[in-house]
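This document starts with one chain, in the form predicted alone, laid out as structure tokens.
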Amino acid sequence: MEFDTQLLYPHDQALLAVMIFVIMLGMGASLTVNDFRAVARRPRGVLVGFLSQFGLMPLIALGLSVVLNFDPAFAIALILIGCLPGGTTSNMFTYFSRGSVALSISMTTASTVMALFMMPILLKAYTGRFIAEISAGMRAAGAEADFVIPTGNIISSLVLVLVPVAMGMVLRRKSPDWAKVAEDTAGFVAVIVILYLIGTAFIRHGALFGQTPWQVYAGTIGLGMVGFFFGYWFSRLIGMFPLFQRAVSLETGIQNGPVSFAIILLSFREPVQSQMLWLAILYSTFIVMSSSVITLYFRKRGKLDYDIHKNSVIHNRLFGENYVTEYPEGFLPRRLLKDPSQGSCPAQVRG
């Protein structure tokens, strides 16, 4: 696929940096050091959660660009989005789908930490076949280097994207109102960018969304869409509740797409950079979209369970931790028969 300008003009750019900017401040602005604390006490939700980010998602990219057979700028490109860590837009799906947001953030920030340690060994690992390919081409075409990851910008890409994370966790220690403001517009901030690079690709390369390869769309939509099924049957299989399940299921689909924009702008070059940087802006219009339909439908299965979450630990809060709340015979749904607490409570687990 030919690209004869380029994708993102300087002002593009500037409005990329600064969506990126918010975003990481955002999720910094919804942490705090016990948050941390949280992860090391209770690490099962977040060792799924890797598990999730770092083991499947690579695989189905991977997967993916070899059953579709990508050329092999997209499949490194798909294979890096499928290494990235989750994002705000993840937490703030998890918040209207009635997922543990707790969760969440609490896998964020474990797979953003990671991810500086993981995605250059998993780019090395599931990329050797593409890089061969791109090698050969560009020596077809004179040139004298091969084509090599650049796993130093990457790392130190992601260095720079954290950042203003730390930044946000101060701003929520000196203020909290201003650090809520923050935390707020994070998730939506990215959904407008997103829309406006769309929007404008559109009008200035109308043309490219007719030339992309049907492959290249079933690999952005499938990415996120086989990262769902498979986040929330892994977390069911082995016993978590229909709240994490949730949380796990969109923090492993939604990957951090606007981090994707920094890695690529900085870290690699033409020939493959507009190409890379194509699929991830496609990447990043069809989660969105993907997204909001697997929340409305969590969100309407997930009504009775998170209500009954709510109830019991208004319960444990007023009459103590040791309160077990009843309920009449056969109102309880099977799946919440030994937990209907969702966790929140010892007191509370039943069976």
The other form holds:
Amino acid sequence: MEFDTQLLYPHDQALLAVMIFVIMLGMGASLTVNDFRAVARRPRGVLVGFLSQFGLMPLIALGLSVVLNFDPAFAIALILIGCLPGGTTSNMFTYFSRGSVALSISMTTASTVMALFMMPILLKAYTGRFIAEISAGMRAAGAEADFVIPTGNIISSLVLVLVPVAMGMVLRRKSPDWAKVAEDTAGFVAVIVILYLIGTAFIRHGALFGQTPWQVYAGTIGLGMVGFFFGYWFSRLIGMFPLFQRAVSLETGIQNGPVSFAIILLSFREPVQSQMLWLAILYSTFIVMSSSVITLYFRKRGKLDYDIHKNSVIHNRLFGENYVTEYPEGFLPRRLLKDPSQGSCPAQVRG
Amino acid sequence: MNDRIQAENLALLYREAALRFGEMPAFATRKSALDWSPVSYREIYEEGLNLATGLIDLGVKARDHVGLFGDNRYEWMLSDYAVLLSGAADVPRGRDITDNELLYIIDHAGIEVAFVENEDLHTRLLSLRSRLPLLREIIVLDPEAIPRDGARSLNEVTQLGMSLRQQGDRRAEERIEAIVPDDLFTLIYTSGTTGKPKGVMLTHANMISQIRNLPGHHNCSDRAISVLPIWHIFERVIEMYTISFGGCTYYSSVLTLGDDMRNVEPTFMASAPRLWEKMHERILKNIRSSHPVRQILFHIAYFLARNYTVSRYFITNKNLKLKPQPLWKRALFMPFHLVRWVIVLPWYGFFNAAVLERVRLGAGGALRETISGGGALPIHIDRFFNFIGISVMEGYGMTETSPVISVRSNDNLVVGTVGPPIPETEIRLTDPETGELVYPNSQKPRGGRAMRGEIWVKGPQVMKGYYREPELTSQTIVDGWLRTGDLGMITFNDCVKILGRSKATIVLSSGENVEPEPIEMRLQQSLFIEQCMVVGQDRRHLGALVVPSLNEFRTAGFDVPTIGDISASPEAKRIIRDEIRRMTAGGNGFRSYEQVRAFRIMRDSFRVGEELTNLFKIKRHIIAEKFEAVIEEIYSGENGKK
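We have the form predicted alone; now please give the form predicted in complex with the partner chain.
Below, the chain from earlier opens the complete complex, with every other chain and molecule after it.
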């Protein structure tokens, strides 16, 4: 598909930049140095997160692009989103889906840092054939140069995005009260951003929704959903407890949307920029909806194992850390037989 | 999934719980904030058998009445186990029982063996002993109290029973087998809003039916906090219910409740309106003292939650329906609610997650669905909690019905009502004056819904009768129908709405009937009014006794050390007058004869045990008697008049 005009006018872009700044500041405000230390304490969980976020997701994105026969610009955008680190939204959804918030935060933290190295490598590895297609198109249109992935620009945009995160962390140290405000405001702004982008697109380019091929809808919705699915079963295969499966699943499917806006705006030019941006907007919109649905499902499905986990933790909190809760026979789900606390209390581990 | 134990009587319930839940903690006692000691289902059952054998050896016979005077603690529950396992019934009352009540109850119930909780009760009972010829044995619960003058410690009796059981004594087992469902498990003397205490006879079958019929999905990973008085039937039914699915009951106290809620993170509990009011105050205080941006966020969140929830209630037919609603009217409003619901949903979703969840965590951790009983929940508190996502299940019942008659459940959450009757329970409304059947009555318009009447109840939870009061029993239970003395109506979603005590009804000299409770509840919504009682029987207009809120007057800048000082201030009097006028203004749905036209500010607050019942309900006849002169004064001079 072709864009006659720019999707976003310069003043929209400026506004978007401010909002990305606020969101990333809020993300930083929710992090502490301890969260980074915690990454080291959970090497296995973080490794699983790493594998599913930088191993599975880019492959899923690539696979969807090929299977759905995407335009090259859309394909690059989808792969770019597939390579993104996790965002703070995943922590909130994990909390409500009765998953391990601690693991979710660790994975977000680790992947944000890791993205600096991984994103350029992965993009280079997976986007080759699409780049060739674009270049061929450009040459046919009379351009001189080939299309290249602006690796340097991507890294500098990532670094730029991390600046407000660092500022947020400083804010948290200086004034926890303001940090809380920044955190809440960021969440609020994130909702506004998505609605604003969708809203303006709808008003200015109402026809866009109709022109967008169904494959793009399938891809943007599918990326998150397939990510949830693989994250869930991959961590199950590794032998993780349900509590952590839910965290890995959501962390895998939910990517840091605002970072993709920043990278696309700062690193890409037309003719691909508008298309890429449009795909990022669609992904950000659908991921909120599909995460909500998945969260409701996890919440219901995870109630029993979460209640048992919680009860075991509270027993150890109140009755001493050596207390062992002996649940009646036939009560524990098979997966919790060995450790009803799901890895939270050493004393609760059986034989 | 139903994880509840179905047993024929409570002794079998205890036995089955020990078999099924074995080493799971059944009860936990607080030593410090993060140090609690658990007792398992097996332990309490075995201890209970030992103690029961000790009791049998001390001469407790099947179907005897054993006194049990004390408040919530593990030893209370152990004694209850022992009494039931020995085939007897207990007669429970709290620490605050008066000497006169002790004398009356021990004599009336024919108590020979009594448990007392502490030193104070022990001493008082010893000094009354000469007037209690029947009382043979006193057993002291508190391990730290020293038994004197022939009294025994709990441990002594348990040891006695244990050595007997080691020698093969199985009399307790024989007693358990001999229990029939119609045997009493408890004899509860109600503090009696009128006259002398009445002994309510509740049977094993009564309580077992409650365990079977209470709504809820719980299992052995649930935690309950116990803070309401255990000898009150409402707390007791919750503890019995908890045993039936293997949950753990944590004994808290009013002083440590806030901490304990955070540490224990109870999943449910028996609660009373007063607790919710306190929690409501605490939440609002926290919000007022938080960052201005966060205050704004909370207000947005609450606004969204209100709109979302109200529309959801409408769409799912859970709105309070006191009037018949024609189909076309519903159809007319439905699009509005559907649209509002859809528009608000994403915003509500976000604010619910980001703002309200934190408020809920601050209020009560894992608490999600909690039954409130023992008095009417003020509607604004009710709405507040249901809007912010803590489902308050208001229930209705009385000691005579063991106690639950009706309760809201998640499927039937109509705010402003006490839900539909629980299974196996029939309700009928009768005109208190004419005795005519109001509901269910096909002769009446709409089958008698939305019409006021006295609530009559029939069901497996209805008591056997009042002990040694056959006449009173036959006045209260007629043809199997228990007359509650409460006024109510049935809404159009078949829930019960309570409209006040028929006996509390004030008849003005003009002949108008006034229910004081809704007016009092309304007045108490004023921050300046802590408690109040509306009076006016046979007078030309209503009056009120008002206990002002010391805190609020201090906040407003009054230099008042005590409540007495407020009553002396003319400025305070003006404030209260304006508040009363504001609260009961015609626009708020009060008719002109329902306006409070005169009042007196009390010099002291109403106290539990004196003017208030243990569940903070006002004892009308006591207050009317005690403050007769003040009430006279309201109606005599110009003072306090408008």
